[in-house]
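The data below hold one chain only, encoded as C-alpha cells and taken in the form predicted alone.
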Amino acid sequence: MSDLILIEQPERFAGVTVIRFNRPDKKNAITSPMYRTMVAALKAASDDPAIRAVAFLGSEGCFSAGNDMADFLAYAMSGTTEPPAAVDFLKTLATFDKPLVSGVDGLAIGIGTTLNLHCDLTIASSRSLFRTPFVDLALVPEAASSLLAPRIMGHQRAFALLVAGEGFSAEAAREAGLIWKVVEAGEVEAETLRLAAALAAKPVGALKIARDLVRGNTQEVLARMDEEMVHFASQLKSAEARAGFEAFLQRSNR
C-alpha cells in the first residue's frame, strides 16, 4: 500500500518532504495503511532536523475524494471498538511542529478539505472544488472542523460547507480564507514547493515560535476532535450510514 502514498524529497527544494496521494484511479481515496503511511511520514519529518516543512500533493485533476467507501464499510462492520485509522493521522497532523503547505489540484473532498484546515498555506488550481457531504453520508464534521472553519470562515459558510454539504470553487474558499491562493492548474505543484522550500529556509527558532502563537491551542483542537470522533465512529457503524456507503459503492461499481 505504500506505493499509494508517494514520499519525496525533492533535490531542488531542500529541506522539504512531499506525501503524495498516489491512487487516481480511485480519485486518491484514502484506505486504512495510506493514513499510517502518512503517520510515519510526519513522524519522520519531525524526527530529521534537515526537513524544515512538509507538502500534501494529489495526482493530476484530483487532491482527494477523501476517505475509501469500502474502507468505512469494512470498520462499520467489523464491531470493533478501535478507533478509525483517520484519527492517529488526524491527530498527528494537528500536532505536527513543523510548517505544513497542501497544493490541491481538482477534487477535495471531505478529509480533501478538512486536512487543509491544519496547513499553514494552501494553493489551490482555479478548477479545484473543496466539499465536505458528510451528513448526506449520515457522518458528522471531523478533523475539529466544526472548531476551525467556523473560526475561519464564520457561522454560514462553515455550515453551508460541513452540514449543508454545499461546494466551494477555488475563488469561493480563498475569499472565504479555507485557502490562500489561486494558480493555473498546471502552476501548482511548482507554488505549492516554491512555498515549502522559502518556509524550509528561514531561521528555525524564529519560526517555529511565530507557527505556534498563530496556531494557538492545540489541546482545544485535540478535544474537540475526540469529541467529533465520538459520534463519528457511532455514525459510522449505524444503519442508515450503512447504506449510504453500499449505495455510493454500487454507483461506483456500474
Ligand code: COA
Second form
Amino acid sequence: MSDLILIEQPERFAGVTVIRFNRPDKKNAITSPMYRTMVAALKAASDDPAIRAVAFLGSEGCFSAGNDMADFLAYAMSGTTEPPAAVDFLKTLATFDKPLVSGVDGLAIGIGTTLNLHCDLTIASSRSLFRTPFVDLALVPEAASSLLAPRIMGHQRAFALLVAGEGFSAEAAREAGLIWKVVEAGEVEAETLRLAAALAAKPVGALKIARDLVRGNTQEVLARMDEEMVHFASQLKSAEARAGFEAFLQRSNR
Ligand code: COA
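The form predicted in complex with ligand COA is what I want next, because the block you gave corresponds to the form predicted alone; please supply it.
In what comes next, the whole complex appears, and the chain from above leads the way.
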C-alpha cells in the first residue's frame, strides 16, 4: 500500500471509507501503484458490510491533475499489450456496489474529472476547475466519458469538455450536471463526508435498488470503456502523444 493514497475511516462519519489523493507536490497525479491501491480499497469496502459509502477527496486546492505523465510515457515506451492500470480502477469504480461521493477542491484534470462521472454525488469548491485535455495530449476520452458526458450534459458541452479541452468552472460544471453542488473551499470535506455518512445510514437494501435503477446499464458503460481503451492505448504509444509527455516532463526537469 502506498501513502500517496490514504485510506481513512473517519470516526465521526460512521460507515464511510475515504480514498484520499495524497501527492500534493505533484498535484495528486495518479501513478499505476496508486490505481492499484484504490482498487484494493474499493474491493475491501465492497466486501465489508460495515462500510456503506465511499468518498474520494484530494488535498487543499487540488483534487487530481490526472494520470501521471511519467507513467504515461513509461507505458508508451514499454511495448506492453497489457491495459494501463487505470482500466482496472475504472472498471472497479463503474461496478462498485455502494454509493460513491467525491469532494473536489481545485484542480480536477483528466481522470480527476472523469472519475466523478462514476460518483453518485460530487461536491466542489467554487475555485475548482474541471478539464480533460485528452486531444491536446493526442489521447482520446476514457472512463466511458464519451458515453456518460453527452448523456448528462448534451453534445455541445460534452464536446467542449472532452474534445475541445475547455475548462469548466465549478459553477459551469454544476450547471451542466457534471457535479451536484458548489460550496466554499473550506466546506468541501465536511459537506462531502456529511453526505456520505447520510447515505451510509439509509436502509441498505432500498438504497442499493434505487442506486442501481438510477445508474442504469453497467454493461453498456463497461463496453464503452473497452471501446475507448482500444484507441486510448494505441494513441498512448503514438509519436505525437510521446512528444507531448516528454515536453511536459522536460519542462518539469528544468
Ligand atoms: N503528471 C506528473 N506530474 C505532474 C502532473 C501529471 N499529470 N501534473 C502536475 N505534475 C507535477 C509537475 O510536473 C510539477 O512537478 P515539479 O514540481 O517536480 O516540477 C508539480 O506537479 C506541480 O505542477 P505545476 O505544473 O508546476 O503546477 P501548475 O499549478 O503550474 O499547473 C497543472 C498545474 C495541473 C495545470 C499542470 O501541472 C498540468 O497541466 N499538468 C498536467 C495535467 C494533465 O494533462 N494530466 C493528464 C490528463 S489526461
